[in-house]
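For reference, the chain that follows is the form predicted alone, supplied as structure tokens.
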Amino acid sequence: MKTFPMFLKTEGRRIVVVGGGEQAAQKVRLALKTSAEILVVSDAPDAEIADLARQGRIVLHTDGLHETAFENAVLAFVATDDGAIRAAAHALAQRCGVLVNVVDAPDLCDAFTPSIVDRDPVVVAIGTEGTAPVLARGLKATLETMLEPRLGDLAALAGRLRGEAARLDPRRRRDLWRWVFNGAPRALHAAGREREAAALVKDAIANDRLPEDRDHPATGFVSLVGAGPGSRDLITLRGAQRLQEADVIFYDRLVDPDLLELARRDAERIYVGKTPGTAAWPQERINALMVRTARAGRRVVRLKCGDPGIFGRGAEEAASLDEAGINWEIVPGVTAASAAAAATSGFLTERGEADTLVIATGQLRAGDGDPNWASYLLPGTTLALYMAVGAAAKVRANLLAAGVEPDLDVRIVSRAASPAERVVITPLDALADTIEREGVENPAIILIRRPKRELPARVRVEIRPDLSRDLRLVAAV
């Protein structure tokens, strides 16, 4: 970032606005939901900002540019056309050690103006460092309709409610807000029901109880998170907010780290590898440290690429939580096979095309044997095959042995959804070949589509009289 987004205190300070426009009429209007004194300069003020010095709301300055302007000052916006005016007044605030926005001119500011989002005291600011001001009063207009107009006052409840709520455990007090503005009280209070709202917050603090301990149990709780196949975006909505929600993070290698900005600031995050072919986090080894921190009362988010059900060994690690006795849950993500046939501009099935979804894995446990892939695909299937690349020529001998169209389109995606995507097509063949040849590496999902059979255009069909429940197919003609 090149700038860093601050909110700047007000109370007993300064804004000075210098100039007397409709630009600078913008600024006084937006410095006025401030607590903060509000002086104008400006010998030629237009109507509104004269009205509002004569109703005493700002203080206005009509004998020129002075130092004095800029005691005590938090901030100063320079809103003029004229160019010498502009330039004494960013040079005289820098002189004073004030932080200066100088309208329609970035170069010369020290801070730009984000647009608001005003739930007071719950305030969001967007910024574009000037580039984008269109693009933030787009996403501006998107969270006026996500945040209810009375949000502020809950907040503002919570606040005062807080030196009740400190004798709570930690832990609890992070589930009791958590609740307040996810559960109940927040519904309550949307819909117009303050007063119930106010003493359903109140019983809970005084009693340390909440109607949804079921789901904040005092052993802690896991989540099983899928974080999706690449880009932070993928993730789901409940995925990010487990995230935000967490004490402690285990991640994978897979993951991006991007989504570890979703969480909270003070979350222990814990790399656990699962590098192939290495034994440095072995899966009993993260087994027995979430049970662990879960039985310390934490919440945990095991977080794991693509979705949490799909060869990600979760029943391994939710087998260990249940013998543990500890609560746990599953949030899906989207899966490496979706992402794959994104990225390719495909579908995984297609009526008429494909009906049937497969989706298997090129590497088993040692001892296993290799699998009959060709046993999966049949007309009309769609094959997914999962860390399947060092297995490569295995997969193509086994399916040409079992007369599948060498010819056969195969899609092999690797990294899908990330930054470093790749999409190599190749006939089924070559399949092995071309995996050497262009250096294709794990992870990666080999996509196989094997179309249904066309049905002859007529057929003679001989129907035995000593076997009449016997109708055999005899030959295509």
The other form holds:
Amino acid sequence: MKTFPMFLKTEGRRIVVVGGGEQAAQKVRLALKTSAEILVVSDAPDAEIADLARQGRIVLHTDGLHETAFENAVLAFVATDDGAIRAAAHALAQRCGVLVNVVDAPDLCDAFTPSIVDRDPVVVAIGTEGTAPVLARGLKATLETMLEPRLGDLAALAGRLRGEAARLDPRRRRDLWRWVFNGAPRALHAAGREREAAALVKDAIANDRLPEDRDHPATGFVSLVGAGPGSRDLITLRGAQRLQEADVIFYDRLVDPDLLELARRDAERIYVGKTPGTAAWPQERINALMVRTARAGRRVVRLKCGDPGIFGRGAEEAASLDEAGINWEIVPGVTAASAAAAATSGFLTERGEADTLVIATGQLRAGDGDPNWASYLLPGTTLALYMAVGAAAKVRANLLAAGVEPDLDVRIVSRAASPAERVVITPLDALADTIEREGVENPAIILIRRPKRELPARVRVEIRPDLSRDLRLVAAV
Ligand code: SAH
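Which structure goes with the form predicted together with S-adenosyl-L-homocysteine (SAH), now that we have seen the form predicted alone?
The next block holds the full complex; its first chain is the one shown before.
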């Protein structure tokens, strides 16, 4: 970052605006949102600024800019087209040690004003270091729709009750605020039933009891969260929220470490990656640790790459949680096959062409033998093979032996949706050789599409109801 985001205290301080036109008025409006004293320096204030001065909401100096204007100032805006005034105001503000922002002159700025979503005291500031104001406006628009207009009032209420809630046990307190902002109080408040929401929260604090306690059992809770295929922006909003709420996160080898930045700073992060061929984290050990952590009343996220329901051994983890009586949920994710198809600008299904999608693996449990891949790959099917790079020679032999066309188009996508994403295209016949020659790395998905082919003419059967029964048979042959 070339700038550092901070919120400046304005209570008892001054904000100076040099200039009296529309640009200056814009900055005055912004400054009026704060508790600062506002001093405008202009010998030609426009009607709005003059009126604000008459109302006593700002102080107006019309007799030029002097050093005294910057006394006790936290921030100065210079908003005038006059180049000489700009330079002088900038130099004076800097000499007085005041942060200065010169409108439309990034080189003369100590600080930039962000796009703001204002739900005072909740304020979201969006900055792009001047690179993409249009993007910032778009983000602001999105956030404006996400945050209900009265959210600030709920936050202010929470602020007033903080002292009283401080006597609760810290974990209970976290549960309380989680419930306030994600549960019934927020919903009631947003629906305009503010008094009811406040009563509910006060009651919960006074009795140290959440009405929705059954959703926050003392035994903890485990979310099996899909992290997506490997880029931070492909996790779902729900997944990101669970990460923010987690006390402990168990994460996999293929999970993008960037994602962990979404978690609370004090959340514990435990790597339980199963590097192929090593036994550091056998499944039983992961299951046992997860049960123990949840039993201690902590909120656990089990972060798995892709979708937790696809080749993630989620069922085994869920079974041990069930056995221990711990509640759990699945938060779905974008699976690798989806990202792989996207990387090829292709579609996993296509009406009339590939009406069936089969998700399969290159390797089964030891002792289960090899899958019969050809049995999945009927005409009109896309076959997405996970964990199949090492089994490529077997896959090829199996398919060819079953009469699958050797010139079939096969796409191998490694590290889909990451900066190292790579697509290799090969005919089925050369699958294993290509993987070897190109040095295709794991993790990779092999996508095989077998188009619908018309049957050869001599076996095509046409039913001709317009012909007599005997002739119909002849037509069929
Ligand atoms: N639950 C995961 C799959 C886990 S099995 C999902 O839904 O995607 C691990 C296999 O997933 C890897 O061997 C590889 O075949 C595939 N895989 C995971 N991430 C991948 C990625 N970014 N690109 C390509 N394949 C990936």
